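The form predicted on its own is given below as one chain in structure tokens.
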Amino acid sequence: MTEFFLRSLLFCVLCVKLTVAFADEGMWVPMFLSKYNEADMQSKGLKLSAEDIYSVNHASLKDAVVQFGGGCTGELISAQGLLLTNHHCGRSRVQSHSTLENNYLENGYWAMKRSEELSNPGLTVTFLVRMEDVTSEVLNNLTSEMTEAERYLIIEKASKALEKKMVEGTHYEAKVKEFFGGNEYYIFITETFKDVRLVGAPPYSIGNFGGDTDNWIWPRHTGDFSLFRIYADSLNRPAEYSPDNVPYKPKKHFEISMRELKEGDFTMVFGFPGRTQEYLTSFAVKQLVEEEDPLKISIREKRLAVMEKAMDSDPQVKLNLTSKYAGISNYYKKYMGESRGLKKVNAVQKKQELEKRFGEWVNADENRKVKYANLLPELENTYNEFAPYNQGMVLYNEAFTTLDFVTYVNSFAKLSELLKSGVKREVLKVEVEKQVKYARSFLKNYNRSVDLESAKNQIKDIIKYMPEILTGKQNKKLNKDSNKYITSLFSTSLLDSLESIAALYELIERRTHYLYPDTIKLENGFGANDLAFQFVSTVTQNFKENIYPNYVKLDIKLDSLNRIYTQALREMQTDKLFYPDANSTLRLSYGKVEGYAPNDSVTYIPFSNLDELIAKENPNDKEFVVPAKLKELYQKKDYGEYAVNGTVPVCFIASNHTTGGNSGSPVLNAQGQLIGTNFDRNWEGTAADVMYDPTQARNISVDIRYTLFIIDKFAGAKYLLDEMKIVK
């Protein structure tokens, strides 16, 4: 073996070790950065202190981050309340303002002055004011003899009392959240703003370039961003929409870096990740990979095919269904990647190896034997018992309640119950008005043919996998001629029109007027002769009586066992720094700009650019259409100050640990300056919700220079850049 070969081998081994050490797993609680992460982050390039990132005493980076709309993240980028998030996070709002004549979703929207910014009723953004450890207060009155139900009630009571106490006399809100499966509790004090206006969004062909084909895939060339502005009252406090409101003045907004981005640069992501399950047992992971994910994939695949066919044939249908389609497709592909990724990293086997070490650790000590000897066997037995009810829950949520007609028909349930018990006429009138308002909104975009075809597929899935959800009478009709029976469900007055609904209630009132002068009462409630109402009501009731109670009972037991297992793992692995699973609270993850190799024959660099985007163009494929203006800028090489090596950077990847909810999160450099907006993960990295693989897990972000390029050169909205503090 030559000296050169030995040196090369040593260099390769060192590179691998450095990569594994630098690619950091974890979604860290910002309150504890100084205790657990500051030194490590600074050793890897961070130029800030933990206090600069999270502080309750002065403005810090956390004050520039918001939870956007309850499910995404956004960041403040100007002193005038200008907010940046993902295009897919703002997509439904853009769609709500769109018509075929003014299709902002398709063509983009840019407010060229404040008066053109569009209000969005119901849209909120929430800031974290501070968080506190309240574990001792929440768990203070618990005893080891308590049942899980008793434990839950005491925790709930203590949490509600703390929430009320912490914000009394203020406009703030408070929420206690559990961590480490319920071993620790923290309270979050928040401030929510309700006047959030659309400022700008690129056309769909930029904001969703690559569509489903590129979703979860690297390299990406997607300008997945949109701009909003937060408005407040004259005292800079939250207020409902009013033309008198003024742009919010944040405590902190991010500087924006135009500096060169290089492989190996330190990065961090601040945001509100939704849910991870890092401490599951092998039994749970096996159930996820072999049963749960495949079932979800199968149901969604057929639903997407129905929607895509309809969208391709009608522009109005496409406009109405685009946002819904994208949401279904997003997790369809995520489940595929997750299942594939967990198999690739041998997740079940690795969990089993950990459980073997856990068993050895337990058996090495008599006290541990008493506490934990039966823990893993009990977990395995409970997961086996849980499996059919979990499948029932998946089918109910994925195949039944996702049908539009089911959601809609179920909305009449309250009125039906009121009529059974007897309701005063004036009360009924108010409820009917609410129902008609909801119906108007629903029927505006309802596509009966798409819903019918989806129902044929999805109800058949219920018959195939879990007919117990259906009653014997329904099964008999469905087995005889399922398509005919399902079609008959749609021949219902409830789905006809607002006039039909109003007429039904008028008929009810006339029929009961002489029997009940002051009240209206129907023995069978509402919808006794409506097939869809009866079908939905019966299935819902059957699920609630036969599936859901067993699911909840076993789920509570699993929560208890998993809480004990998580705590036991922390006792066993004293040299490991544990982080709590994501639960939609503010977290920070950190890593570096870094490529990866999905297999032995392919290695990806961490950057994409405009040249590559143009090379992907296909005018005949809706997912790869390039807008004429963008093509013109490319052909003229009119890149302005955004050019890097003769092109424009578009996206980049890094080794930050992210998940759903991190969409729209700011990606920051070592100085805490904004360098990108997180919008996706690579397909190989979706398994990181359950098991993080440092060699594969990568988050995907829009390069901030591409965002600025689109705003400035493409949209001609340079005035927005004048609000920002841009570091060159």
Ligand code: ASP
The other form holds:
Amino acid sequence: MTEFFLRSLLFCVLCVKLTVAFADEGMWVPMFLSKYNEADMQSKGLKLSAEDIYSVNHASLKDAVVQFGGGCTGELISAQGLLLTNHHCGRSRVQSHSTLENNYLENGYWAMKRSEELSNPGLTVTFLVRMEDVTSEVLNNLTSEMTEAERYLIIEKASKALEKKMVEGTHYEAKVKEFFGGNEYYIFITETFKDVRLVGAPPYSIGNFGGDTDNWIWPRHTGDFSLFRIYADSLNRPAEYSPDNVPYKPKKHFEISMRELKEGDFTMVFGFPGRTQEYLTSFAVKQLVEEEDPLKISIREKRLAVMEKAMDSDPQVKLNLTSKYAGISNYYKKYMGESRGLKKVNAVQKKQELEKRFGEWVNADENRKVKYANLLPELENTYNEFAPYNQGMVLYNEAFTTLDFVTYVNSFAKLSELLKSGVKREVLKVEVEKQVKYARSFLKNYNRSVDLESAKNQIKDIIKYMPEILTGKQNKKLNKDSNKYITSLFSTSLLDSLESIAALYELIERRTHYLYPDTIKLENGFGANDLAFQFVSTVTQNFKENIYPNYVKLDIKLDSLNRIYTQALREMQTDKLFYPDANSTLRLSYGKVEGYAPNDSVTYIPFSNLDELIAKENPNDKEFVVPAKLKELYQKKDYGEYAVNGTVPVCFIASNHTTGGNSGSPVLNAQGQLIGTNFDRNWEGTAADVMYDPTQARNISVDIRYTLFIIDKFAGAKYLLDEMKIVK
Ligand code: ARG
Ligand code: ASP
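Show the form predicted together with the ligand, please, because up to now only the form predicted on its own has appeared in this conversation.
What follows is the entire complex, opening with the chain shown before.
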């Protein structure tokens, strides 16, 4: 009895320590909430049950959350399919509807009736219908002797079979995903809607207020939201765009809370975080902080400078490149924050300490020694071996394939292969027509001078860090006068004009007509004399032959070692509740409205407001322009019911563990009502993708009251509010 009592007391002490130490860390799996998190969440203020959040038996909060366009999250806020997400998630769609005359990106867009909602080909939203743990089915036929390749094939086969079986006779889709590095597998049954229309977006100066200067920064004053509507067929089922489609009636939509928000209030974020790597070893973190992040930062810095110069001098270029620029700069800054943050929390050292404990734990037991004694040394060696190939991969992805001319010129490869092997005349004709069509659309938007300037920088980066990607002959020319050589790549016939493509075709026709009446064959393929084509294809081939296979081989080995390490850590830390790394599946994070101290002399409160926004105004800085209408509302204090203490709340921060992909996620209060839309993190907090520090990691959200204020007072689209259920 006493022993039991003592043991449970000890257990409780551990519990308390645990919950304190890991207060708000974790991206939890919806189907396990009742098992692992419900009690903890309720003790922190949640007024709902786990079943209210995720249920397979009745409508629950999860039915109001969607994955938006593949990379973001959105939430349903009316019974008529109205959807709220971030401005930066809908940005490329707003851009696609914009011209210099009707610049919705710059000035905003508001459909004043249903017929003005704009369709977006290719945009989809996906609901989670349900999920199941299928680990035993998937891992059923594995043995410990298998190679990684054999293992992969068996898992693939079992997954495919399950994916088929689970959705037979429905319009749903199913996908098996790995968790804990491949120690567990869950299946996701989803429903995807394809008619998603733009309803409203504020002007850029609200939706991206503060721009890149404020991006990843708290305090923040960005109205980063946009509105869409899901349409369905007459049976409320997904359908391709049709004027006959009707607004989708969701199983669930969020109530919106306009009630007071206080520091310490319980919050949760429900969304689709993309990728975290919480269980890496010190070797991997070191490589990330010291090599990978700095390399990406330096490549992007130069790319952005080239783009910015061109955008500043031409409004059309600005419109064309805005969305792309924002995407590049976003992660440029993220990598900086991440490496700084990881240094600040001594991530490498903390991982080393954990590894030391791990070594002791292994050595304390003979069985463990057999299983795990070589694990860490092997991981260390493999990461060392991996380093140059990883660098090559980064260079290839960041410095080579990001050059537009590379993508373009590469698109001729298929034509070239066909010609080399010989192709029927009719087939070739079709291929040439396709190619000309693609080339026409590419050349229409192509910015040659931006691309050339970037090429000069980026190809030099490749020479500097990994000349092996280039081949010998090119190396010599590049080393002699790289600018001259790179410039000559751009005076190629392929980039010059469409006529030359067509002319080339005719030439082939004429030359080969008598020799081969039905088929056309060119020994050297297409573009044998085209400098750019030669350059791009040799570099690509060289990468594919010498860098990529080694990268993949070592990456697979690392995956396997990391899987074993993750499992071993779970065996070692039995007192710790593990959550799987983010993998673009639906997760719930919870925490509270909470400020933080970035250093000893500064402490931030968790709220921002309109007065501060106005104080940041700078008409001469494009990132800090305040639209006239917003200023007018401010001057007249025309805040309606959105006023709080004489101003309007704009953004707030909370300690919910989030990452890229969580943008647009609903931020909910203890009752499950919507209080904001997640859109960012503080800079220090981005390190949480690798190591979460509860004192530093904060997610940033647009306060729902600012969103309503902008829709109602700024845009005059109050009719949209009438669809919503707003609790005051
Ligand atoms: N940093 C946020 C995220 O990763 C917001 C990005 C959008 N804003 C921007 N200026 N690019 O998506
Ligand atoms: N802004 C990110 C997104 O687009 C969210 C984040 O990284 O915190 O998903």
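Numbering follows the first chain given and starts at 1. Whichever C-alpha set is largest while still superposing within 1.5 Å between the two forms counts as the rigid core. The structure presented is a predicted model; accordingly, all values stated were derived computationally and were not measured.
- Once both forms are fitted on their rigid core, the CA atom of residue 426 lies 2 Å or more apart between these two forms.
- The smaller of the two rigid parts, set against the larger, turns by 6° between these two forms.
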